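Presented below, as structure tokens, is a lone chain in the form predicted alone.
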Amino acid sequence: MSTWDLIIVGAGPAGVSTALHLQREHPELAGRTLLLEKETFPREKYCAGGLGNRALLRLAKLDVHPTVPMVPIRRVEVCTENYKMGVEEPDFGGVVRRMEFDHALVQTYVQRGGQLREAAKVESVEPGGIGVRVKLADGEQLEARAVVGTDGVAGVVRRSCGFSGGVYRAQVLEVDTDPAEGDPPRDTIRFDASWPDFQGYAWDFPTLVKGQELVCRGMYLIRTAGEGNLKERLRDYLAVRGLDIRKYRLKPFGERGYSLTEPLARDRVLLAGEAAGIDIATGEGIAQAIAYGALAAPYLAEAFRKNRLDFSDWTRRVRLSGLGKNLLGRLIMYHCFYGDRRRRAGTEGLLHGSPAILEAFARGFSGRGPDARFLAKLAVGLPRGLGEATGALLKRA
């Protein structure tokens, strides 16, 4: 039986982040470190592929830079019901192919030393005694000190080690199509919320596929009962610009989302990156996956030098953390944006008389904190929003 430290499921961004902090910053337990995935890289991972340069700001910092094709981002649009707006952010980032941007990161992985096995699907994680079982569908038995879940939404490790199933609160649908007329340029991304029927959005971002240039649009759908038929969505939404659904293949994937309620962490097992919880007003999710590795990543060596692998406190170290705060941020966006709520909340009004606060989630997104002129705006527009906002409540009143 192999035996290890740690054993890291899921070799994402989240898993890859965790190893690759390990590697730059904690050597001593990144030699005993050993990371599994299930499938072979190259593989294809079902996302919309935006990448916030905040991503690439972290990576960076390891000396990390992949080398992968990426249509750069300078521009959000957002559309609701009676609103158009937009922002320009020349360092928001760009959309990438998670087949080519999680591949490129494993590489560097397994360049600089890493303990990767693909191919390894793992069957069960079974926690006991002084060490962690993991099991391989092939019958091989794994032993080690903890094991890290980095194996998504719907991970064996989060179904092994008795965490809640939990919620999935978002369902996404998306395509790979041609160009269409009247979509935005190509330094563009739209959300597009026009529905108030709608608990949710469509969008198109830009993509390169295998060098073309095709765009990636697609639904993403809050769950929740009455919402009718999302492949007849994205259907109707395709076809007003002149697309056909029937040409392109359907990718779905679903979206539990971070939760203020679950805990993160059992005896010598700890979840990060989607198996935890990801931005479920957009759905975002590289970004968190990589800052959760960042965050993880310390925490696990102190955990191992004091011999404390119950790991008590990793949830709260997270929603203390300013992941954990960005994510609680989302998380009250997801309940006051979504469907008719824009209406009766007056957020609509809010958005369009406040451009700042649009602005800075594009700052986030980039990396960008706040500065005097930033400040300055955001004082400026609230009072408009706000009465924007009013006026809107009073005239539904």
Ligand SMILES: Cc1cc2nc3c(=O)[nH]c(=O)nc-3n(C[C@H](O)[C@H](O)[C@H](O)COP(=O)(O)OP(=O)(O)OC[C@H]3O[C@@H](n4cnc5c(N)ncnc54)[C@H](O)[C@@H]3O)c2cc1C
Second form
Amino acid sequence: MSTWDLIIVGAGPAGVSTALHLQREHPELAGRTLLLEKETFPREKYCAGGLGNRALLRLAKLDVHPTVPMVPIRRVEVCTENYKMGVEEPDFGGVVRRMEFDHALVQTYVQRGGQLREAAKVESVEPGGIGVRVKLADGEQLEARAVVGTDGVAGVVRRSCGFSGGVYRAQVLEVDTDPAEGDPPRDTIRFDASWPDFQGYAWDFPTLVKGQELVCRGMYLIRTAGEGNLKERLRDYLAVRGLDIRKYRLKPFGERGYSLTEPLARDRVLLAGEAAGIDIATGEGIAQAIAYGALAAPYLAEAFRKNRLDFSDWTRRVRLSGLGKNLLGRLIMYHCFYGDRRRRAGTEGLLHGSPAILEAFARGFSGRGPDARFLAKLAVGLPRGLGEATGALLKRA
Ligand SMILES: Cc1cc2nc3c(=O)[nH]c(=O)nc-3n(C[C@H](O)[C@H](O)[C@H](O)COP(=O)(O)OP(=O)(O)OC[C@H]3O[C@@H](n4cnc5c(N)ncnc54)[C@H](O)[C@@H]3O)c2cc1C
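Having looked at the form predicted alone, could you now put up the form predicted in complex with the ligand?
And the full complex, kicking off with our chain again.
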């Protein structure tokens, strides 16, 4: 039986980021780590591929520069029931194809001597052997002193180890279509949250599929409000743009949001990336997955050094980290932005009256911190936004 100190289950951005950070910063543990992936790269991952520049900056610190086709993004558009808002952000990031991006990350890991097994589907993770026993679908059994679950939204690690399915879940339906009249320019991504009764949004992201300029579109629905007829909504959304849904391949998937109330670890098993939970407000998860890896690697190295593999403080470590604070911010955004709460809290007016709030979001995406000009803009704009929000609330009352 093959035995390891650490087995990482799932070679998406969270798993590979954890492994790349170990390689760079804790090579001894990296040498005793195995990364398992059920697919064979290049593999498809349903995703719109919106990649915040902050993720690229984090990878650059590891001297990782994925050279994949990318549509650079410089502007974000947000539509709500009453307003169309936009913000320019020169360093926003871009849109990639996950088939290419994830492959590039995995290749770097392997080229640096990382140990990866593809077509290795994990079927269960149980206590046993030197700590944890990992059973593969072909019947093979592996042992490790600890396991990291980075196997995404429907991961087996969570299920096997008795974690719940999660508090915040979203349903997503994605499609790559031809460009259409009314699309924003190709350096712009659009979030359309025009429906106050819908806990989600539609998106239009420019994308490059095998060199062809297409548009990735879809519907994102946060499910706590109940099921929604996503297909009909997407059909109508496309029809307005002169596109026939029947012509395109529909890609349904789920997402899991980060919650403050759930544990992210148990004895010898730690969750990261979407297996733990990402941003429920927008469904953004690539940058978060990479950030989870940056946090997990030093944490794991320290736990191994001290031989304390109960991971009892991992949940707290995530919560107190920059990543945890960012995810908390997005959780608050979710509670203020969607459904009737947007009206009740006057969020729409606040956003419209204070463009700096949207700018803060775009800056966060890009990894640019606040500067004096931005803070001045926020200070000037906030009272106007609060005024607009109060006006809307009074009108409603
Ligand atoms: C339709 C859609 C659009 C999205 N758009 C965006 C976007 O524009 N920008 C953004 O930032 N985020 C987006 N997201 C979210 C983003 O795709 C995820 O949050 C991100 O991929 C999470 O990374 P991860 O590494 O945690 O998990 P994943 O990327 O899901 O990787 C998990 C890996 O584990 C492997 N695996 C699963 N089970 C097993 C098993 N049993 N054994 C071995 N391996 C296993 C999988 O094959 C996969 O390679 C979108 C999601 C969806 C569904």
